[in-house]
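One chain comes next, on its own, written out as structure tokens in the form predicted alone.
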Amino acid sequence: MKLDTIQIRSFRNIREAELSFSDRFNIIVGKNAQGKTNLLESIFLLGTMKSFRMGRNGDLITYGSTSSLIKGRGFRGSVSREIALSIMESGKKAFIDGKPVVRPSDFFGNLNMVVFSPEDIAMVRGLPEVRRRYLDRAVFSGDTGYLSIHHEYCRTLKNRNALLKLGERDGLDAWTERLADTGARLMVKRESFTDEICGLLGEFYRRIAGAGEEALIRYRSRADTPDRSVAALARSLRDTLEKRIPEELRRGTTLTGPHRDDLECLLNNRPLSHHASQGEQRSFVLALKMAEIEYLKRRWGNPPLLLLDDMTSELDRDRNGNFMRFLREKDMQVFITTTGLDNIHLSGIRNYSTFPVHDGRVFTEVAHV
């Protein structure tokens, strides 16, 4: 899976850019606040229709313009696709080979991506909602059907909360039943992903940080039953919801369900946020991203694109070197932002292109092959 070219118009501070990429390493270099992350973000949008940064659609459009356009040509095996995304304040419109995308399943999967940015460090030391966001995005990358289940759960939760805020019990049982059933399907998919990726996480953590430490993740759910089937989880969740209805009516919100679950990050069976150094936390998140890549490669038959935003500021020299050696062994396309080429271990890398960025203008230097 590779991104061959990209055209950008009126996206954040990038007014116009047309670039061709190396099929291995692409290094986006420049001082801070010049537009490096904006270029990386535009690539991510081509695969996901969403940004890895917070903001509204209007924030993505260059000041003074009414819309943005991002267009790229990607390859999945021998199949080529032109992917385009038009962004307006009112929403986004996607096109594949010039035709409007009607079903999300027609868009997703053409360019699978994994991104690592400084904000991801907040996942291990931040609030549970940050980890849930990561988990939902990661599960969806390998299972496009997850999106419809997630949307159904969110709609059901919204309707149930509306009744709770009004203090209404009429109709609450029906929404409770639906929330338990949908929530159970959501939890099964989350748990399946977590179980599958946990072993990969441990392997990649050892490769980045060295042997002797065990990295683990566990999905923490309030559905208390040893039977983790959909039916058993639905029963457990429904029972808990029904018991807490009086309290929920007082507080006006649903207190149990996947929207309150968490992803536990552990190093040597101790919580990462309390017992690990910043370097260990960063290595953990990076190893988790590498585990995602291997998971998606097995799932789709091709490795996803890897986007690394200011990676060198998040890893010490030894871990940076270990990680770059690991990437050299993988047949994947990589995009890296950095403030200087000296920050990246380029030794042994022959196939790469550099893209200097200054004040929203992106330049292409001679490719190294």
The other form holds:
Amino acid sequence: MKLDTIQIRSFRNIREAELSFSDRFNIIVGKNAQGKTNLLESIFLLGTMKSFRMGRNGDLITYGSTSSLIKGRGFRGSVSREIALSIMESGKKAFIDGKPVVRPSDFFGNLNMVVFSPEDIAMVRGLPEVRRRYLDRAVFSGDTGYLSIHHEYCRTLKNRNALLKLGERDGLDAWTERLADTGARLMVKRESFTDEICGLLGEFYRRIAGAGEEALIRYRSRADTPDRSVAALARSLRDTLEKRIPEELRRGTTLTGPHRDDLECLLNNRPLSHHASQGEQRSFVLALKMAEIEYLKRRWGNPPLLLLDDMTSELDRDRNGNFMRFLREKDMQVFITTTGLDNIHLSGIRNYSTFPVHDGRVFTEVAHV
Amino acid sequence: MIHFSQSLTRLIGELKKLPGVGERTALRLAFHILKSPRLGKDLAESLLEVHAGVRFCSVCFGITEEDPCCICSGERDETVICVVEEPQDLLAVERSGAFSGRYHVLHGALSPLSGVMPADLKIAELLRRLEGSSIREIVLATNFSVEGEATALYLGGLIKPLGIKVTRLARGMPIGGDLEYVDSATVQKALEGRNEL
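Beyond the form predicted alone, can we have the form predicted together with the partner chain?
Once more the chain from above appears, this time first in line as the rest of the complex follows.
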């Protein structure tokens, strides 16, 4: 589904906005701290109910208001569909075509999207936690069932940690087994996503950097059995957990499991974080994003929306041009924030709309055709 | 609230404490009771009776008026026990009519996060019931939540070494359910637990 219109009320510094989007390129332009990313964030919320920034619900609501409303309209096939999200301090409520959404799984999958922001570039150098967050979001966007397993895992982990903190052994075995079982299911999903996207990544990287370069991602966990089935991984994870119980009791926390795993980024078989130049790291992440888009397109039958947050500062002219060419080839709806139109490689792009943002107010400039 | 009557205000106030009852519903209920003196009297009596009469069975910890309860003292299969979290769960299994054994109510599920440990549940009582008994099978019917699953595993770990068969309720598609309306996690579980035709 593409997003035709959006209506925003009391969201961050945007008090009121009603916009019609181009089905291809939408360029949100303005100086820093005017509300460009807020607009992008509101679109992201319509697809995921979550923000790509950290923070509480209250932070999303314009100061002085009690709630925010974001309403988006688009077409799914020939049927128009309205997705609305109302945000209050106490929580969010979603509506599809005016009807409240009871199960979150009914909400997801309507508007699929991929975000590309400077944080993604930092991912390859950052802590494993950042890469896990990326991985969770990416796996989820292609497999909505991932969410419930992830919730289950986190809850089991919290319970097990509570027990470890108390230094209590009674009942620990049951929680260990549950954690190993749920953890294994989580790992299998992460691994199958990583495997699938790895081939695409290599292909796109060669397209950017030339033949002979080999980019890889690998899911790294402590469970090193050759058999990667849920049952085998669960067994391996349980063995590792059991071995470390004395240490875990001492430290009061679970030391092994998918919450400690990492996504390894390799260029020509060497870790990207230490052995690659900044330029190579950027190309890598760019290729990874292209791979993610292609993966989601295959998975859902049509490409996701792409939200590009201030990427022009991160990508040089060549990479920028390369990426825009890729986007032009795909029938994608793209939202780009930038401080200046000159930063974007618009040559060859005819169908775009521009949205100047100034102090929380969003304007529309005539769509170019 | 206008203070038209002290006793009516009190009734509304008490009704409002019930789960799912708000101001308007409480008002409606109170006026309904006011208009039918017979209902009011019966309701008041039954409220007093419920606390005087109802208690937990000393064997299965289900709700009963006589101890042991009618299931524990009745002509039921003594060799199978179905373990549930709450008394309501016992009623749900009983309503199905598919179970002819006896029950054991845990009164909760393990949840270290909320401070519920094995000693807080009727687990020691269950194990005592198994000692030197003729019980062949324990059916674990705790909820399919994170806590319910962990409780089932914990009980399994305690009971299996005693040489008693331990089973767990199956999960999957609801009867008469349209596949399209079932959430994806349930479909996933149903696929994992599929049977050969």
